[in-house]
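First comes one chain, alone, set out as structure tokens in the form predicted alone.
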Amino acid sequence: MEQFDFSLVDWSRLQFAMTAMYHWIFVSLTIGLALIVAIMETVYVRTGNEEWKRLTKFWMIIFGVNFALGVATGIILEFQFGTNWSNYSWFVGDVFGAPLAIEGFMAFFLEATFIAVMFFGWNRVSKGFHLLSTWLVAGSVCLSALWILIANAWMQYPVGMQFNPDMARMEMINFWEVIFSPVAISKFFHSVASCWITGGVVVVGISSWFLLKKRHIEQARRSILVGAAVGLLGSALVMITGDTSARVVAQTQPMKLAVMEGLYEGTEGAPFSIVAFFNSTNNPERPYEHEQMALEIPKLLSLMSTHDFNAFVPGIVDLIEGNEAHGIMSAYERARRGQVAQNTLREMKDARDVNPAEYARLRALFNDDKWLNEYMIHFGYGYFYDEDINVFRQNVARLMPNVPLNYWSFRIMVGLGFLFIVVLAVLGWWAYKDRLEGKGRTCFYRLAIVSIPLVYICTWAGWIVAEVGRQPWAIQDWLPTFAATTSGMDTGSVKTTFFLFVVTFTVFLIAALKIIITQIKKGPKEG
């Protein structure tokens, strides 16, 4: 393995993760509230009831605060591709930059245009045009998320591109394949639906606070009706897309599936563990050796990942050591072949000006489908290669995502998701039947309030599975994170900006919470 500054890599990853987690706080509620606000205004326009207009304006202010800070944190997040991850930007900028550019020119343009009408056009445009503007904002925030998630999905499952050996970078050859990748489709619907859950839980939680304080009872009931409906719709879509995502991950990122399920030894009829506890054997040459205690449901993992109770699901050991019976190549062999591809690229560059014939011979290999399938598809593994297999085994730990972190993050996400379904369903039913006041209600109101911070923990856990679960790859199988950072960058500068961003984003969050809490204390304005 080449020498890399792993301290720089770790701090760059930590900075990006911190920025993304702050960003997602604002984005998830923005997308969720956009739909809720649009529904409330639709009811107002159809009924003419001023109470719905007051509710729309109340939740619109909370939406606006999150929208503004989502934009601010998002800009800082995208800048890091140029500052901290310039090797990544060079290698895949032709592909990755396209959806980001479309998001900026198309989706954000719609948001910026119609959000002004949405906030300031109440008495300046007709009801119908104002409602249209609100729905266009709700649609544009989802459209903005679409292009970002397409870019992220391409990192998980790179398609529609080819490697240009003269430039040593990826180039897009099929735009539609990138857009309609199965990973992109499932990721978009799964992520947007999770935002609807966030919006629903926050609206129901705040409305429950009004009920506990015995204020704005009717407005709280109406808000719970809409919030619960949106949240439950999101929950249903999350479960459907979660099932699809499991099969897609099994096909495209088997290591991610193995670590999120704590599956070390592959097997036919693989069980799903409800809870498991892991204990490493501390063998430096076999870091995946472990002892495990688990409560399992037989064959469920095979069913989830393939819709076949008896299908083989590879484990961590299979993916590293290889499994000839199931056609799985060992990580060492993949690294050896990847090293051949990297060496061929270096030799081609060296021969370009001194040996045209040799250059032409080597250049032709990058147009040879057989050679590409035998060597080039393992390009990223070449960064891990070492001629001494014992040294390679010691480096194998970098090919394994953190098992306990992914395993428990997935279960936190699923467990909290079911909790939200219960809270939303019960309170939504009470609101529908107009039975929000009565015995035994207080505990559910408090649970709904507690669910507000829990819903963010839930969405963070989902992103941990998605991003930490694909480590060590910045681009799956093509570019590891330690090769994607900016060469020669000082680790100290990354540390400095990390703490500056922590302070800045925390100030943003505190300011947002102060505005939102002030608005909540005021409640929906009368008159």
The other form holds:
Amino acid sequence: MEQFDFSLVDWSRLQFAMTAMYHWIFVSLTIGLALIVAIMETVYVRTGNEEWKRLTKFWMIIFGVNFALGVATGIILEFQFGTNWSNYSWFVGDVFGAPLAIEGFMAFFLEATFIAVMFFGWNRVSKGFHLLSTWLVAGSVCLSALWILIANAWMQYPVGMQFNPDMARMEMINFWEVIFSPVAISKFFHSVASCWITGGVVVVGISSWFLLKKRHIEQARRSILVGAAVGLLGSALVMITGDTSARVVAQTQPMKLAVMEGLYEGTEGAPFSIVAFFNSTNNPERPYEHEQMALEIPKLLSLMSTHDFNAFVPGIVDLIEGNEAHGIMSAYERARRGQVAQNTLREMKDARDVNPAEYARLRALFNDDKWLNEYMIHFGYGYFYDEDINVFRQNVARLMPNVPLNYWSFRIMVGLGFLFIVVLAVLGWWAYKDRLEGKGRTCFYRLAIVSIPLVYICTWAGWIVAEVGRQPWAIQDWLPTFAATTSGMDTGSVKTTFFLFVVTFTVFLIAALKIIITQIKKGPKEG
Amino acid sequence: MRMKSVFDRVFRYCVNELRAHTIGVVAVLFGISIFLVLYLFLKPYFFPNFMETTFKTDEERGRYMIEQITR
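Requested next: the structure of the form predicted together with the partner chain (the form predicted alone having been shown above).
Next comes the full complex, this chain leading.
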């Protein structure tokens, strides 16, 4: 692996992660607010009450600012696939490009068209058509997320494709398998529902600020009612899809599950750890080995990942050293087989012009299901292979994502998720009963305001589990992140553009916050 | 004459809407500035299209990629 420039890889990863985190700030609120605004406008159209129209317009401005910045940062993310990850883009372009293109043609055009009616169409189109436009925008932002998440899910669980050895790229052979993959379905509903929580928490938080300042009290009550309902609906959906995700991850990415649970030794009736601390044993023969102290609930992890209290859940050691009794191949064997697949591909390329018979023989292997299942499915592990066992041991440590980061990110996400349920349920209930101004409310208003930054930490933590947890893979079992970067690119270019993007995004974020805060200070009436 | 009137109305409509929606203008400027930064500055100076300029056909690019991914 010494031939790879890890400085370039790390800077490229940092740049992509930073852009994605900024992007998600805007996107999560856009998706959440779109539904809230659509519900508010529906109430306005049904009741004819102008207060609901004012509220709709107020939240629509905040939605609009986030939408614009979500587009701006999203463009840069897609740009980086070509600039920083061109090996990856070549390798998967035929599969990965399709959902991204559909997102552009279908969802983004729909959004771009009807958002104009939504913002500029008041008093120019009928109430019904305006409402339809708002709902179409709310639907199309979800549709946009759907195609992006299908593309992301394919990276985590590549299906519906075959490898073309002449072009060194994946080609889609089953579109439906790609879009209906279990990872794509659970990821879509989990992510969109988390955005509804974000929208709900932000609306309830800002409305609590109005209550704290004793301004726009009736508008704040109505906003809390809708925001809490959407946030709680999102919470319920997140819990259901979280349960599905646990089983899907257990089947498709067992290392991710082991890492996010800090499970080193696999066991039947695996416990779920509530709190754990990890210490490396500094064992050179097992660089992945750690000691841990944990507070655990017996058998819960087995239940979560298989719906069976006594099922076996593989740990990090099982996945690296293998476990014959449970049919788990060692990483060393997978790496050896992956190396065979890579050598075959290279020999086939070299034979192409000089030895047609040998080329035909090797080319035929890539159509042989037995050979594909024996060697090719381990292709990515070949990068970690080394004949020197000591070098291999060092390489194999890279097969394990960062345990404490994933472990704690998962717990932060879940813990904050429960906090938001309490905040939304209590304030939503008071809003429903019209008891928002009673005694002892102030601390809940403050908690709701503090929840605004916390909801972003929560969703970022979720993405850390999803994306750091799948390392070292850009495409699960096929292409490691370090082989996916642009060959021969200058690390200095990535460093320079990283800092340019940091400055640009920070300026954008400050500008967005300034506009939003100005609108909040004006409030719904004047907004 | 009639065409001129239509263009005139569209132009005035756009100007009036832009004046009325300062936040919308700022949002559009965000998007345009990102495009300008990306395509006029970053792309030509920091990210030259190596694959496009070095190889003529997809077949050549494919061979190069095999070398890259089987290092």
